[in-house]
Amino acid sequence: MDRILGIDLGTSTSEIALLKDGQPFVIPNHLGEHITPSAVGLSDAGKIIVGKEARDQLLLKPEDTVIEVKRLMGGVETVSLGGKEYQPQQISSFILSYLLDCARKYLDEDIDRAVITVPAYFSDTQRRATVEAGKMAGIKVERIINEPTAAALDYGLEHMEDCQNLLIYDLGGGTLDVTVLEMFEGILDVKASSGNNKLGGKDFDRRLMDYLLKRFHAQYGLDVSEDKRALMRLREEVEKCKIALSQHQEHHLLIPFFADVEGKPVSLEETVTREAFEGLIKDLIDATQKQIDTALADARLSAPDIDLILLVGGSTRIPYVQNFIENALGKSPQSLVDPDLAVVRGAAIQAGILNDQLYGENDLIITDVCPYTLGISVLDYVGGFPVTDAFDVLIPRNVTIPVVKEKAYGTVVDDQTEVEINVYQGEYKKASHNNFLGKFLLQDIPPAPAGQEKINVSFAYDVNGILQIEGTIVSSGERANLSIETTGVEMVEEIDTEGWDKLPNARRFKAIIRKANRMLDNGKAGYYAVEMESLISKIKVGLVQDEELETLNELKDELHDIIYEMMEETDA
């Protein structure tokens, strides 16, 4: 039986593990350490290099050392290594090839199948690329899972007769997390999934790097926030700060001939207090209250609900984000799994369920959930009126995965021939204010009146959390499928507008906000709903982003002239 193993693909580490006599084993690389830096580099002979060799090179050959790669996958940014572009997946790939190389060499055997964990708020087009990193790495990836989950099937294989629910808050370097799931007799039910992609530890570590750096260009008058390595320098040593907070109440950082002031060398040099890295970091994670507010709300459960609050990634060994978790939820999160190693754990445990070596009394049984909203825009109708770019939702978030859903349209004019099927991801009512994921052309509709000839559009998401879309004329039963690109889809970042209404300029917009809101609400908007909703979500994005007042009065004007043409038209 060819054996799968388990792999976490993290931003600042990876590791490879596989289920052993029941258990999962996490394998050492090369060196004989567990956890590798997910880092990738150019030796001086010009080999591609991966993990701590590659990590130590970061500050004498930046230009030739590449990090924290797993932000940017899905995206369209590539990255240099010595000169030369490449895209995040193959990067990527590095990492895992040096992984499985590892696992190899270990165990005297080939090693062609494996378990990838991703956050579970990676959108479809980051999935996919991690199937392509796979895969480039010579692998076939036999699930993605989502890395919450998987810290759970590692908590649930000790804990299988177990029935409560669990909250999962999982802060790694590069990514958010916060799954809630109902566990009873060995069966893990994913009730719902938040996140945010661009949030981890690696932001608080720029926190703390511009504090030191304001703090030393006060002193000495010196920017040195363009000197490449003297911020490698600085990364190095606030990442070692940072740790060091979690023990103690304070640390004093030292790097000696840190830069040049009029020809001499000097010295950057502070004693940082927890207090002080608190401070700064603590409006980043005070915002994660959203992501537990929405998690809970979308599994239909308050605070008092959770029974077991687990915390997974290496920043969660910050104080201040366990105090805020005990505070946010009325009780104190557990340390029961190993923060680090309960994703990679998980993954060969799901390894193992793949491959039928957990039956009997250790059998675990685990659902998932697709975390965004899945629709298409179209033209929609509202009080009798036509409504363009529309957005009509095929599968909701959070609905239990795998799933199929269909919907059936018409067209639009009389001897329309084909239809264009745009595909996004997102909350908003408008379709082009979500997140593009791709689109296809339906041919050879059969000429007739408008709304006569229908098309069937299907959504089938996997259990790898991956979309298949297919379009199909009903009456000829012609069919088209669409294909997403795994890179060329830049993810539109959808901006936490909470608060807008106490911002300085506020004021100025919150009356017609008010009124347009109550139009909304009382159903009197018609077909202007779906562009009053915009300019409202226009209006507080501009606000949280502090865009020119004169841009702000612009989207105000065009709400106004909306509300005054409905209540015109209302008159008349």
Ligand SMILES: Nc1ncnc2c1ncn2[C@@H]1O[C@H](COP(=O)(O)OP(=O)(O)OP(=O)(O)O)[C@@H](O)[C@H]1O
Second form
Amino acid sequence: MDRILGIDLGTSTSEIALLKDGQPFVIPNHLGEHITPSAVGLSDAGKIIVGKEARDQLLLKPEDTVIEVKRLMGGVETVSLGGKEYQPQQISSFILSYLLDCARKYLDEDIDRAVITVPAYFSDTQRRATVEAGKMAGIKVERIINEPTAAALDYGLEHMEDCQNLLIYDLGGGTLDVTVLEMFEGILDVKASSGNNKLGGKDFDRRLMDYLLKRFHAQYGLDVSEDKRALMRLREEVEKCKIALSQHQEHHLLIPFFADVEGKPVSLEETVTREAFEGLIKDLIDATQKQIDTALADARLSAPDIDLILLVGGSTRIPYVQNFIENALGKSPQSLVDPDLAVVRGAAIQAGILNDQLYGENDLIITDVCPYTLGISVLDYVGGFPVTDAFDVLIPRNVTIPVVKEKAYGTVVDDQTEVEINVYQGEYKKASHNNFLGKFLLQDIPPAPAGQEKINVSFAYDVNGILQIEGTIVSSGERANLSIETTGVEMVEEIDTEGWDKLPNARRFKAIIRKANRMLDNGKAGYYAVEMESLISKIKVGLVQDEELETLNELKDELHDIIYEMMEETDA
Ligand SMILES: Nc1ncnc2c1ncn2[C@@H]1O[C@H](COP(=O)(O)OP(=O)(O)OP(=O)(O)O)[C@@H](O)[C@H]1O
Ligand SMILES: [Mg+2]
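If the structure you just shared is the form predicted on its own, then what does the corresponding form predicted together with the named molecule look like?
So here's everything in the complex, that chain up top.
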């Protein structure tokens, strides 16, 4: 069978799953374990090894072992393995190949398609690198989905009938994601995501390591920060200590023969209390208030609007993290999903949706957002003076995806024959302060006075979170502008949904109407006008058959009318 699998390619651990009889099923690896360390190594025989086997040799052969490669995805830095340099996506492809191999053996069938999860806050280049890793592993990546969205799907499958606002706090080995979404009748509507790609359990380990190294230095006057082997051993013990402190108030750490002091071996021995550990990581966790605030503000919600908080990722087991979230949101987080497996289970559900394995009452829909502001650098005029390096936004952050945005720009000098389009991602007004994504040149603009020739720039951000940019010289006639008709003006009293039950998407349409009514009841008509447009566009995308589009458009018109009517009433 042409099955699609779900894969969580994590910083520390990775998992693979499929949808079986309507439920996610996590496939055990060759060792019978559901969780595989994201480690790649070279065996004594020079063979690539993955998972526990590679993780186990880290101490003995650090130069033949790679961990945490996810942190390098999409970057230019390579990793060395057995003296050979590899791109991060190649290393990731070994992990994927291993997981796929386990699945093939377990299921006894060929697998060549998968859904892979990435942190919501992964950039375009990081996503592309992930797709590439899939290709290198010989599979087609059918969809890239955001990890918190996957976790929400796992929760959503069991709570189809609920209507609530969720906040997902996902803190793993290397990344933090805070996502706010609304769930209603099987539709998971992601409102906003905010995060930090460089924060996770590894940073807590590092803090604890630095602390112990300092203590050791104070005790013995010895600096071991250059001793790779000692550091490796310390790192292992530090992670164990951190995990133990999630359960216990203190932990005794002992590393025999840690270093040589004046020719004599000395041990590193220390009792670390939970309180001391919390003091070391407190500022890192407290700083995530920023991501919570941004996600809430972008979702236009405040803390009391959140009905449920879901914790995902191994690092959310730290009691301080749980307390912090409870204080930040005034509500205690729930352990309603498995923090280790929710993401891969959600990936399997998404794979099942793509495979048409979920239908009827279990029909889940997800929408997602682009968490970044995207745009180009332009020449702007401020008070009549030209200002270079201004950032012109095409896609504001947290817009629902997929999205296509197009803007026209004029030439800035007479007889300008070419224009360079520089693409950035970020929140700064000055383009160069943002992340530079890439550039391209448009040439052969017909000579004309400044401003006469127009250049169309279009940004298309797809469901995988991958951006396509296009520029068109308008006068050379390659493209015309598309204008969207505003809706009709006829007044309708009530939405007539008779006969809708027979439509394949009846449930979805009805859910929209229910939502509309709820928002109208709450007096949020104006807000709803915007909201509804985006909702309908989400449902249209690839989910609705042609003959249904007409019904959907009628619905949109009718809802619009009702809203306008209500707004007029409010004004009067
Ligand atoms: N009980 C625990 N207490 C504290 N930290 C823990 C505990 N269990 C696991 N961790 C930490 O959680 C991290 C791994 O979490 P997880 O497997 O969710 O991350 P990941 O999916 O690999 O990373 P990411 O999602 O960031 O790519 C590690 O840093 C690990 O030390
Ligand atoms: Mg994870």
